[in-house]
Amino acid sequence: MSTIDAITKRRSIRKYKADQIKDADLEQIIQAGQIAPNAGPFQISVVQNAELLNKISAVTVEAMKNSGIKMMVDRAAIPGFNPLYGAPTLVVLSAPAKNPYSLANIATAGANMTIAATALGLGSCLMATPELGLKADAELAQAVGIPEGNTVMLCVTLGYAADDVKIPERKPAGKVNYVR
């Protein structure tokens, strides 16, 4: 698959198969997030072990139940609601707080991870609802390897998307302006 080809057909999965992606792939995609363009340093945390993802989700939605944000609110209030969308593979991204790239790079290796994950034939998306859980419990953020001094900012869930998911046609965003 093309760069454009996968840039074009990604998309936020969540739903995924409870298959476990292939660590081959997995290295392809981390190594896609370390070789981002970015100005300083990052963390790449990567959690597969279920029992730590089921408490991430759990704290998850007990933060969006708290977090004052209506659309949180109302989704975490959903009867079962997953916040990880049953992703076998979370990718936490962190950075120091006083950098003040650290958004930028935490958010082009993201990017780079979906697409690849996409080039891949994987599902994923790219996520800052499970930071919320992350930053409520330091004992789990301590689990998952977060760096002391370091803040969770966005996390990417990746897996094979489940049968049932119906990937919607994209339409682009934004606006252009060209000067010439």
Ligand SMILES: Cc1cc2nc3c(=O)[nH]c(=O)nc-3n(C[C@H](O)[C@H](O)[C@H](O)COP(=O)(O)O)c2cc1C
Contents of the next structure:
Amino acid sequence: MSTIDAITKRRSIRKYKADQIKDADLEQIIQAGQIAPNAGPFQISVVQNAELLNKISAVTVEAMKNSGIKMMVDRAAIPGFNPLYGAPTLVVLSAPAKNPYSLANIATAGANMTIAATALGLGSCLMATPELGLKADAELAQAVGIPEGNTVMLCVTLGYAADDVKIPERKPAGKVNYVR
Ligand SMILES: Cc1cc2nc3c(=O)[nH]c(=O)nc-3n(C[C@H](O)[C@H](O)[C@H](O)COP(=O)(O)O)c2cc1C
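Can you now output the form predicted together with the ligand? The one shown was the form predicted on its own.
Then the entire complex follows, led off by the chain already shown.
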């Protein structure tokens, strides 16, 4: 797949097969995150332990219910809602909050990882909601391996898209102007 094809075909996948991804694919995706443009330190924590994934999901649902954000509260109230969408791999991206470029570093790494995942035939979703759960539970953050002083800023789910996932059309976002 060409790079432009991978960028164009990438979509947020919100339903996964239970099958774990191959270690060789994971390695390439992680490397894609590590070699993204960056300006400062960040941590890529890979969670594939089913018990820990279930705990992150459960704690996140509770944090969404208590968030006071209507969209989050409504989503969390859907019976059986799983904010990790059943993905067998969750990548947690954290960085020092004191670096003004941390979020940009995390975003470029996350974008590279989702594009690499698409190129390898995997589904992914860049997301913010699990950070609510990980911020609310210090023990859980420690179990995930978030370094002291780092803030969880984004997560990426990885897995094989379920067979019935429909890939929607994607309208370009953002406004553009040219000065020539
Ligand atoms: C910073 C950020 C946070 C996001 N958080 C979530 C999330 O918590 N849950 C989710 O399902 N999708 C999340 N998304 C995915 C967006 O909803 C998605 O990228 C957008 O709707 C465009 O769809 P596409 O990715 O399929 O092209 C997030 C995306 C970004 C960039």
